[in-house]
Structure formats: structure tokens, C-alpha cells
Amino acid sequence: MIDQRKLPHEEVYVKLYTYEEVAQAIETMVIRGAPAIGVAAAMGVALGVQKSKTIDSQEFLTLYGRLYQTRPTAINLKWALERMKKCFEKALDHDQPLSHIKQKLEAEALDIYTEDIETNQKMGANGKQFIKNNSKIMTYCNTGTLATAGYGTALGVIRAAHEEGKKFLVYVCETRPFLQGLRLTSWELYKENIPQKVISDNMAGSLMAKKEVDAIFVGADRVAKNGDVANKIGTYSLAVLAKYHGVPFYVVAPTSTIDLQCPTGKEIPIEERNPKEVTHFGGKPVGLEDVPVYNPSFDVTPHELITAIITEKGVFDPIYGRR
């Protein structure tokens, strides 16, 4: 996989042979987006696997349980994880020789992948009716390729739309403290030949008072029950301003995405990460290292201030229903 910490100056890929080692680059942020993760941790399953000579249920639970703890908020983590364990215990059901599971849980993990792809195509067709031609549309965090398997969901929409042949200017917000929008999705549109301008986050209210974005479009980590959405700490900034600006303000997520077990997005755990993410840039101290640092990497919307949720299954008003 791409190391997304090194772009976009450098284009480095590394192997993982272990599930270890792909538990550690989820937490150390060298793959990130939440269907991403997904992927990533299904291919760790199919190669804790590969690597042992005598799975057992036991075995198999400690390697789960190392994947499933490095990122809490995101549930298309635990989604394709639970696919893996179900394909697992099928097949040891059936008591089928070691190396029938093996292939069966590398398949798996690979059918996931294709999914994941095929989605988010599905995704970009339901979601390019809403970008308009010689528009101006704002996104944030990083929801491309470099997030998911391929293509992208909040990115895969505006992707969808340039494929279309549709003129229109992408505002990128760096996405602070970790900057996925000025790395990775300028990065992202600079490939694709799409326009686009790089803002710092708190100019986003001064476009929308100047009327110079027409919508906005995110990603999400997790949707509870009710329609609520965690994504990217600044999201719910940008949600309020949208709402009283008059902005429409679109969430594009697969249905994996979609958490029925969490009511609201009250339940929802939020990750907190490392205090140097903020102080510091590029390895340098830029603060003061012993002041006390609170560094939340998501934020909940409500949905009350999204203007719908597009899935690959359709688009759904998170208020009223299916549109």
C-alpha cells in the first residue's frame, strides 16, 4: 500500500507481510479512510491466517481483536472484520482442512476489495446529479482513492462528475491537524486534471457568505440509526455553516458505513490521537511541547443539518427517508 504520511512529495509503497504489521499502519495513519481500513484489515485476517500452521477459534480472536482495536471509530472496520470471522467459522464448521480456509478467508478478503470498488462507482452515478456545471463545490478530509479500495466516495462523486464532462471548481480544505485535504485530495484532483483551490479551514464561512460554494461533499466514518454522522473533526464546523448559509450539504457513504446498532450519534466512540499531530508540523515542534493538547480526530453531525446521504443503494433524506 501507498504510504499516505510521505505524500504528496513522495510516492512510497510499502509491503505487509504480517497481520501486525497491518494493524500498526492503520494506528500509525500509513493507510487511513474508513472503507480503506476495512479492506486493510481483511487483508490482515487473510494473512494472519496464510501465516499460521494450526488456526484455532482462540488464534483467530487474538488476531481479530489486535485489528479491531486500532481504529474505534470507524465501523466499515469492524463490518469487514465480522465478514471474516463469519467466513472462518463456516468453514471450521464444516470442518474443512487448514489450507481449504486459508483460500477461502484470501478470497474473501479480495471479494471485499472488488466490493468496496464497485461501490463507490455506484456511489458516484447516484451522487453526480447534485454537482452542477461551472459550479463551486467545497469537500473535506480526504474521500478518494487513497480512502478506499478505489475511485472514493465523497471524491468518487466529484470524480463521477468530471468524467461526465462537467466544468466546476473543487474548494479543498487542508483539513487540520493532519491536513488530508492539502496532501491527499489536492493530490488526488492534481492527478485527475481537476480544478481546484486549497483553503485553510476557517475560510470556509467567508466563501459561503460571499456565495461562492454551492455544496458541500464528505465521507463519513460511522452513521448511527438515526442519521447522525462521524467524519473528520471540522465536519460538523462546516455542517452549521452550510445550514446557515443555505449550502447543501451532502454525505457520501456505503452502506457499510451505516451503523443499526448505534442509535445516535451520541453512542458513538471518538478516537483521540496523538497531541504531536497539533504540535507539531513535519517532525518540528511548532508549540509548546508540556501545554495540554485535546486532539479529537472526529466530530458528530447531526442530521438535521445534512441535506442527504448518498449511498450505492439510492439517497436518502436523513430526516424524511429515501428520496
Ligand code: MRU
Contents of the next structure:
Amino acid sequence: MIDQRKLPHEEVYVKLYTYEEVAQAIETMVIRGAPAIGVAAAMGVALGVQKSKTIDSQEFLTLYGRLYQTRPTAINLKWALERMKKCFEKALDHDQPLSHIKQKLEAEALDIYTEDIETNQKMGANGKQFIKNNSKIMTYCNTGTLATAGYGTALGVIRAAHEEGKKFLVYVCETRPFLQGLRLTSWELYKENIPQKVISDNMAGSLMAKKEVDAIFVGADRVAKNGDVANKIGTYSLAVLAKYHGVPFYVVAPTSTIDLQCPTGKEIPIEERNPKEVTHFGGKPVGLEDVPVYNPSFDVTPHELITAIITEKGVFDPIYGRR
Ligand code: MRU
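To test you: the structure above is the form predicted alone. What is the structure of the form predicted in complex with the named molecule?
Let's see the whole complex now, leading with the same chain.
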């Protein structure tokens, strides 16, 4: 895995040999982004089973539980773990030898990986119509290859429009406090030669007021049944600004991010992270170290602020359904 904490200045790859190492890599943001977390967790399960000499349901549930507790908001994690669990139960049901179970789980994890790339390409194809030639768009956090198995969700739509030959500029919000926009999205766009301008998050409103933004594309960590969306902290503020200024606000997310068990955004658990992410820059304290800090990693954007949700299965209006 590429260590995302070191980008863009160092491209360091880490090798993970156990499910515990995968769990820690997710917790510490070596691997991040909802779909990438799901794919990595599936591979963590396959690794855990691979290493076991006597895997049984109890042992399987232990490694499932360890990976499940790594990050609470992205539902792709549970989605991928549930898929691995079903695969495990099916292999057990047929009273197969251990080697067969190991093989099946490895194949399932690899399927989750390849399907995610295909899903992202389909979302790109469905969403690129919303990026007009010679337009200026805005994106938030990192939703690209780094956040997925490849291609990206919102960044996949941007990639698809670029591949089609459209000319446009991407405003990249830096995405405080973890700076996924400044460090990761900017790096991905740079590699693809897609024109960009990085801004600090508080500049978005003034750009919209100047009619400098034609559309906004973001990803999602969880979409509730009513269409409310949990995504990186700051997404909600951007959606409110977009509504006020009449800028279309698109969420790009695979159906594996939709949680039908969650009626509304209110029930989505929001992760709170280390206060140092707010007070420190590059490991160095900037603010006072012993003052209380509020650091939720995600917020909820109510569905009425969302123009459309772009999935691999089509484009949906969160209020009226399929467009
Ligand atoms: O805390 P992170 O970096 O894992 O948060 C990532 C996001 O909020 C992304 O927008 C979301 O996972 C969608 S990525 C395809």
C-alpha cells in the first residue's frame, strides 16, 4: 500500500503481512477513503484467514471485529466485511478443506478490488455529462485512485470528463484539518495534467459569489436511506454555500456506500479524531497544545442540498428518485 500520510513529497510503499497490520494502517490513515478502506479490510480478512491454521467461525469473527472497529463512518467497510463473511460461511457450509476456504476468500477480496475499479469507471461515465466544456468546477477531500481501488468516485467523474477531451479547471479545496485536498487530490490531478487551482477552504464562498464555480463534485462515506450524505468535515458548509449561490452540488458514490439500515443522516456515527490534527502542522504544534479541540472527521449534508447522487447504476435525485 502507498503510505498516504507521506504524499505528495514521498512515495513510500508499505507491505502489510497480517490483518492487525491492515487494521492499524486503516486507523492511522496509511489507507483512507471509504472504498479503499472497504477493499483493504476485505484483503485484511483474506490475510487473516491465510495465516490461520484452524480458522473457525469464532476466529473469523475476531478478525472481522478487529477490522470493523477501525473507522466508524464509512459504510463500505461493513459492506466489504459482510461480503467476506458470506463467502466464508458458504465455504464452511460445504465442509471444504482449509485450503479451499483460503482460496475462496482471497478470490473474493480480489473480486471486491476489481469490481470497485469497474464501478468507478461506470460512475465516471454516468457523471461526466455534468462537467461542461470550458467550465470551472470544485472538489473536496480526496476521492481519487488513492481513496478507492482505482480511478476514483468524484475524481473519477473528473477523470472521465478529462479523458473525453473536455477543458475545465478544478478548484481543489485544501480540506482542513487533514489536508486530503492539498496533499492528495492536487497530486492526482497534477499526475493527470488536469488544470487545477488549490484554495484554502474558506475561499470557496467568495469564488461562488464571483460566479467562478459551475458545479461541485464530492464523494461520500455513507448515504442514508433518505439521501442524507456523510462526507469529509466541511462538505456541509460547501453544500450550504452552493445552495445559496445556485451552484449544482453532486455526490458521487457507489451503491456500496448506501446504507438502507440508516433512515437519515442523524443516525450515521461520526468519527472524532486526534486533536493534534487541528492544532499541529507536519507534526509541529501551531496552536496551544492543552486547549480543548473539536475534531469531527465527517459531517452530514441533508438531501435537500444535493442536486443529484451519481452511482454506477444511474443518477438519482435524492428527493424524486431516478433522473
Ligand atoms: O477521512 P478520510 O480521508 O478517509 O475521508 C475520505 C472522504 O471523506 C471521502 O470524501 C470519501 O471517503 C469518499 S472517497 C471515494
